[in-house]
Amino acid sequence: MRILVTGGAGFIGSHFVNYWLKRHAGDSVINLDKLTYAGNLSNLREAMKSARHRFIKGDITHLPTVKRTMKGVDTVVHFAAETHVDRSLLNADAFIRTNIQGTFTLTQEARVAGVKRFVHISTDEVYGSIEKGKTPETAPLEPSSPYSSSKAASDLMALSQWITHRFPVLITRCTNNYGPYQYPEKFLPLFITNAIDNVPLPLYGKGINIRNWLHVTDHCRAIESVVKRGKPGQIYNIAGDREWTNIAVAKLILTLMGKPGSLIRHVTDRPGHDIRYAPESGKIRRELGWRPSVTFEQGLKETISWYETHQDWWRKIKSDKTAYQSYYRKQYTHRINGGKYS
């Protein structure tokens, strides 16, 4: 099989590329990534050694590039997206362009090229916040941020290809991922790397927001099951087995690292911060036989160890004055100092 992975130099995408090459010796992988601030070829050192992996630097909204790349492809796994909620609050333009226009371009050209299966990677955030119970795949979409709104729109754009043309689109909606190679603006790597340096961990509000966490390798396994056995036109929620408040996670990180709780710094909450996501993942477990294998406690220990032993990887990112430092100062420093969101 010839599989096209978009966004394959990002956090989850690069894990999936490496996972697929190891698990499917007869397949080749085309990796299309624009290499924005979050794309990193060092995530793909092993894949780059393989003759079955081909990297193409390109934009999923650029029609000629997509046309050329799609030739001869059997399956598309579409990760490429702008994903950070806080960045979408500061400037949503890139989210609209990449997540909506990019998905439209990819699905259109994949259909024309005769692709046999198109797996669109989405997020549980499209459902919006829920106080009690679980959110099934049939729940209405109630996104609350420019990021989640753009992902909801991309989901509907992809599904329209199935409804209108019976083009075999499948959608996955996963909970928060974590693991090695996650860009250090995200919650877990930000807190872990800050704790390593004994600098404040900026926790939004009271830290009572609730999330479900899934190790990235378990997510790759779930996507594999959808690629292999999922039904076209279907949506599959993917979730771990436990929920955690953000403050509980922050305290667990510090405990595992032997750091004082005083490093937690409560900062001004972000606008429209969803309280709880809780996708119901029984469908993928019943129909495709997937379930998570890594407990959060064990996965977090291993993730902390990785950031402790791979400081060259994240220190290079954090020292980047344009991609990381300017954003971090704008987003967090004023909050630590009691400023307002701007």
Ligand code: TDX
Given for the second form:
Amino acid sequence: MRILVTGGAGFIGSHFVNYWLKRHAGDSVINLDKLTYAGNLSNLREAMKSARHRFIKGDITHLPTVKRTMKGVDTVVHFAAETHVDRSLLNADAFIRTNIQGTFTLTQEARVAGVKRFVHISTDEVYGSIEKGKTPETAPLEPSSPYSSSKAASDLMALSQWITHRFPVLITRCTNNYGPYQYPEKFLPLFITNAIDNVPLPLYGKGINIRNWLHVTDHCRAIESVVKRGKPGQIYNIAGDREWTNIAVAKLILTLMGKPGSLIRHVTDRPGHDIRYAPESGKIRRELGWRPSVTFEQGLKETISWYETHQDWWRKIKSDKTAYQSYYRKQYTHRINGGKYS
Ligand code: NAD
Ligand code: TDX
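Give me the form predicted together with the ligand now, not the form predicted alone.
Next comes the full complex, and the chain you just saw is listed first.
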């Protein structure tokens, strides 16, 4: 099988590329990625040595590139996106372009090229915040941020190709991922790397927001089950077994690292901060036989150890003045001073 992965130099995409090459010896992977600030070829060291992996630097919104890349492809797994909620609050232009326009271009060109299966990787955030109960795949979409709104729009755009043309689109909606190679703007790698350096951990508001954490390899296994056995036109929620408040996670990180709780710094909250996501994941478990295999405590221990032993990887990112440091200042200076969000 010839599989096109978009966004395969990012966090989850690179894990998926490495996973697929290892598990499917007869398949070749084309990896289309623009290498934005979040894309990193050093996530793909193993894959870059493989004759079955071809990396193409390109933009999913660029029609000629997409047309060319789509030739001879059997299956598309579409990860490429702008993914950080906080960045979407500062400027959402790239979110609209990549997440909506890019998904439209890809699904349309995949259909025209005769692709047999298109798996669109989405997020639990499209359902919006839910204080109690769980959101099944049939729940209405009530996204809050420009990021989640652009993902919800991309889901609908992709599904429209199924509804109007019976082009076999499948959608996954997963909870928060964690693991090695996650860009240190996201909660877990930011808190772990700050703790390594004894720098305060900026916890938004009271830290009572709730997330369901899934190890990235469990997400890759879930996507594999959808690629192999999912039904066209269907949506599959993917979730771990437990929920955690952010403050409990911050305390657990510090305990596992032997660092003092005083490193936690409560800062101004994220505007429109979703209190809780809780997708109901019975469908993928029942119909496709998927289950998470890594407990959060075990996965977090291993993840902390990875960031401790791969400091070159994240120090290079954190020392980038444009992509990281200026963003970090913009995002956190006002928060740390208890100021209003501008
Ligand atoms: P990431 O930000 O780490 O990586 C995104 C990748 O997409 C980068 O390699 C980037 O260079 C590439 N990209 C961005 N714009 C592009 C464009 N216009 N053309 C081509 N490539 C482009 O993201 P991630 O955390 O790995 O998330 C991957 C997917 O999974 C996203 O669609 C996201 O919405 C979804 N998702 C993420 C999580 C999570 O917790 N991280 C949870 C659920 C769903
Ligand atoms: O500095 C921080 N302090 C803090 O308290 C950051 C970066 C985050 N937080 C909180 C906000 C959230 O409640 O931690 C929680 C997790 O934050 P993020 O890592 O930014 O993730 P979230 O907003 O939940 O979105 C993530 O999960 C769904 C991914 O970034 C999305 O791409 C995915 O779709």
